[in-house]
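Read the single chain below, which is given as structure tokens and is the form predicted on its own.
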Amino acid sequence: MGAKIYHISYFLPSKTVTNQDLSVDFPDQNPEQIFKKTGVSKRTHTTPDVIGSDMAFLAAEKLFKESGKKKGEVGFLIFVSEGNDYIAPATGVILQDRLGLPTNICAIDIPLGCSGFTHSLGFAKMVIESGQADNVLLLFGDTPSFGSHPKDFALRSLFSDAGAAVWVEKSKSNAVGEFIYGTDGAGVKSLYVERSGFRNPIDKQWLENQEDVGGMPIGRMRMDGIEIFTFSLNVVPQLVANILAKNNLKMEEIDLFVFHQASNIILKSIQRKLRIPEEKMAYYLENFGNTVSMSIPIALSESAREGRIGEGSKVLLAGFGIGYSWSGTVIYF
């Protein structure tokens, strides 16, 4: 018994931020320069009344409509986000009720970002192969725009808000391969949301310091771009080598490499270091931006729609980033 991905759906909010829009806020950056630096032409931003769980809910409703799967069939629910509704209870519990799913299921949260898809897919595989459930509904929703300071060009030029839903189910073949995981908490401060929890919480002085934090009531995302770049180039090539070894595969046997869509410079650098042919790389930053834990399922969905993957394909997945955390596997079609 194994596990396989049966269906992927995603949701994008309607507000689009183009490079032309950004150049108005950052007059020292023209649209061509922005695209050259990031590989992004447009990003999607939500509104304050539509948060991560709302977009996950909309993606789930879309999945049930597109796939023909029934809500009453759901055996396990995992919600992945770093922007939950409340500190408590778990947002997965809220989504169980909101979607009208069975009450005899486990509903949990995984507070992860860039590695959130690959981590949660690994957990879904564990749940299914251990016999705890026949399927797992993975839901994703994040709003990096909420934590991006208006004057922070690096964050605003890269990140998008989105939601996604993925149905993983029991399979006679092991369509989801073996996993590699990694964690290095020493990198926490390279990418984190300052003043966003119980540790050093928001106070009056923070809210009134308009110049530095803009009165940001849920905290401010901080990113050290050079450290993130260095981490990615150090970790991802070894991650790929470990994934291949654990799954008894060689580089040339992989039909498509789907990495977390971090930034154009990171993806291009990984591609060069690993000598991956252009036709075997998934690049979906241009029209989606960095959608955090949704970037891999969106890339998979778009790759399938474009006919780049199909029956017999072997696809290597690798998520990496905030934490630091990383994980990956191979999926077989």
Second form
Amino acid sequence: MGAKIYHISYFLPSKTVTNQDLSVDFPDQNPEQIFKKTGVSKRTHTTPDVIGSDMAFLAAEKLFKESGKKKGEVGFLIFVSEGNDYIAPATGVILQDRLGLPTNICAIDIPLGCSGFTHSLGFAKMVIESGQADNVLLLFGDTPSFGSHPKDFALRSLFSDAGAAVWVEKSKSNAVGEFIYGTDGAGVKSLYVERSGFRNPIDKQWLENQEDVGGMPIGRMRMDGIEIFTFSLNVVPQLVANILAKNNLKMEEIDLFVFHQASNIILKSIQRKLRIPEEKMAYYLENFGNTVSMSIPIALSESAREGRIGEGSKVLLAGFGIGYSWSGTVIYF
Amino acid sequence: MKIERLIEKLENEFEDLEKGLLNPNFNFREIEDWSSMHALVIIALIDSEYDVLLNGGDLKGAETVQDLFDMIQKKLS
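Condition change, the form predicted on its own to the form predicted in complex with the partner chain:
To see the whole picture, the full complex is given below, headed by that same chain.
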């Protein structure tokens, strides 16, 4: 007995930020330069009235419609986000009620970003294989645009808001392989949201200092791009080697490598280091940007739509970033 | 290990760079439109070519191509 991914749906907010739009806010950058630097043509940004859980809700409704799965079949709900409705209660609880899911289920939140998909898929596998539930609904919704300072080019040119829903169910085959996890909390300050919780909460001074940009009342995302880059180059090749070893596979047996869509230069550098052929790399940054924990489900969905994944495909998944936190596995189609 | 090879690799990496501009004493931050993206390209190049991963602090301590070369040699020794 094992687990398998049955269906993926995603939701993108309607507001699109093009390189042309960015070049208006950053006059020293022209659209071609922005594309060359980031590999991103457009990003999606939400509005204050549509937050992470709203996009997760819309993705879930889409999933039920597309897959034919019934709400009453959900046995376990995990909501992955770094932008919850409230500090308490868990937003997964709110989503259980809003989606009309059974009340005899466990609904929890996992506050993770870049590694959120692979971590939560690992937990879904644990829940299913330990016999606690047959169907796990993974929901994702995040709004990195809310914490990005309007003058922060690196963040604004890279990140997108999105939502996703993934149905994981009990299966006769082991379609979700063995997992590798990693954590190094020494990397906290390389990517974090300053003044966003009980540690150094916002105060009058903070709001006044950022008055020109609306006060940034939920904090400000800070990213040290060079540190994130060196972390990725240091950890991901080893993560891939460990995933392959744990699943008794060789590099050449993998049909597609789906990494968290961190940034073009991070993916290119990892590809070069691991000598992955172009046709085996998933790049979906151009039209989506970095959608945090949704980037792998979106890339999987797009790869399937384009026919890059089919019966018998072996796909290596690796999520890595904020924390630092990383994880990965191989999924079998 | 020769510095000429590092210069050649850097020239290949920065396609907009005029050939022959780089020399050991060249301050790489004087590359036109220098940005943090150039720093990432240098880190990735050195990582893939020499299997040496420089961090942000290492890069801050280097100014010239010779400094980069010395740093690689030191880390390899």
